[in-house]
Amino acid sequence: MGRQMRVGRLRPRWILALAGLAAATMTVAACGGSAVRGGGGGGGDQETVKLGVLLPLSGVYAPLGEDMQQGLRLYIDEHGGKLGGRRVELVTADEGEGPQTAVPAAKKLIQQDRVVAVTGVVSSAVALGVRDLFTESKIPLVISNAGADEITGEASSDYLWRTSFANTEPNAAFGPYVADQVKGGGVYVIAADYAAGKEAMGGFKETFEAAGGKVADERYTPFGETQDFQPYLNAIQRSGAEAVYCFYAGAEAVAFVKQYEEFGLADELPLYSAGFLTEGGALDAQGDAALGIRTSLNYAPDLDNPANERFRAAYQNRFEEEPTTYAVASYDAAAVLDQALTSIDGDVTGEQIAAALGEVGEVDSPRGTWRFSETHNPVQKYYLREVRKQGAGFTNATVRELEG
């Protein structure tokens, strides 16, 4: 299948964000034609759209950032360069670490690159962030990644989609799952203590507890800061729970997943979470402390189903290493952004996009068919994976579908 993918071992952009580092890297992507008017009030000819794309490109997020860049570009490459039959150009901006440099970044594509439409964006506070901008200059922001309840919830917008997830989705889905497992038991719930952690203990509690399951004890750890996990390990191990759940992300996943496993944890209760604790280069970093790890997310490398197999091969051809949940989010918004174009004549606004946005019916993706919800959402499937051993490497294996 080409070159040999990269499976099990650290790639050199984790290894910069475990550290802290800035990738000192900005680049700005072009796929053929010209320059074309966009943005409010504006439009683009008929033969070229102007797409932006706002994405961290240094720092801590930057490997999400990287993700989701390859899973765009290689839906369009696929398509020849094109988009609903028009030639793109993309203007890519750097969304950085929050709204304060995202905001000004997101300015800058709308009012001077005039773009018609924008994709991308990790951060949650940075979704809600530029809500407003994006609102009020009519231009739609398709979100493939970023996943705070509110986006699609009390803050959705004409202007606002997302083909990733909503933070508590997940760990929703998971719920009833963990309940069955412990059989009564309790089982201790430990997150980063910052909104997405927040949500996503919400979502898992609430069926988790329907399901007839009990909290142990609850604790959230501060976000970015916590490198020493011994102190909530120790609470873990005298707390008598049958089983932990977490929601790390990053490289906070990479020190407590590491830091379980040390500290022998891994042997006594099994650890649950949301599939972001093994995701990516998360993964490649924890190695064997991940061994046996079971979490819940909408995509997984060996999901059997066609445009997966199709994907998967694509994408390991072509950056040699295996496709993320960050990536299939963001083919998936080129692949919407696909569909509305196509029905759009003549020039193309932010406006027309947005209309034909709601027109987009299920989407044929990697994670299995799924479709908008009213509020801009995706409805989809969510699985049950185990981290396994691949080769030299590790992978995030499909258990089965989880329900509900």
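Instead of the form predicted alone shown above, give the structure for the form predicted in complex with ligand PHB, please.
Left out here are the partners and the other molecules; the chain alone remains.
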């Protein structure tokens, strides 16, 4: 089983995202029943904790949110519907495409639903928009995608945690490799114009230039609005660059990779990126256009470790597709919350969860073991991956670990 299972039947979430359609923006309770704030009681069976899930239910990144919901659901179901011995009630709210949607959604989770912690958040712009709200409300936010560097950098707080990555990391890990591949040729840098694109390119340029690489030119495309990349592809062709480095994810990644190939650039200029470019359903939609693209990421479905072997089989069995970095980070968010809640006796508060997260040790993750840094970001490895055919479909095959 693998990505080939989905070829020819793109999932509805991708059809919606690619059409740029807005799905319903409602807030949904992921599982029914009333709940008390906190719960606890020494992990007694009758106690319930309410966990907020903040994810995009529409727009460019909605399919990523779906993968994250799947990872979360899998972990909780594998643990009998409980975290730390308490029954979990998930309350899902829509982060939309930016803070204007996400801030009211986060406020509702905290103030109205009275959740004890929140996980999710795909977009860096959203993470930056909601971070103070969580710190001020003393409710932990366990980010399972958004890579905004500040969150686990200068803005780090007792209430901000991340199980995914910081934006500079996968790109900084890739710089020396790309410099070595282009051997002095210029690289054209292009990315979505918001925090994640800027930080991704910053991370890449730093190590790429330190390794002797030259940037031919640099462009940022309006986020969520660019459907036609033709003018940018023209500029790339005219630039004399010998390769391209980009940051796109979700529906934008599909449009960019397909148009890159249709324009004829795929045969001329190698395309490099952090692995979000070819991750999950994006790869299904890109198909042949993505073949051979090399990326850097903290996960690949073929990683050879016991936790991944078990996780990958369970995920494929349940969702009939290969797991993604989004699903893994969300699965791990549930795992660290599970560990934290297990260590709390009696009533559960946001303050107690935040303190307990600080005591979480090594996480036995499908990406390989990792632990939180002092500023609450995973200390982890990055891998060079290549898009290859797998059965009737495609996969991101691990080539080797990046020394970064």
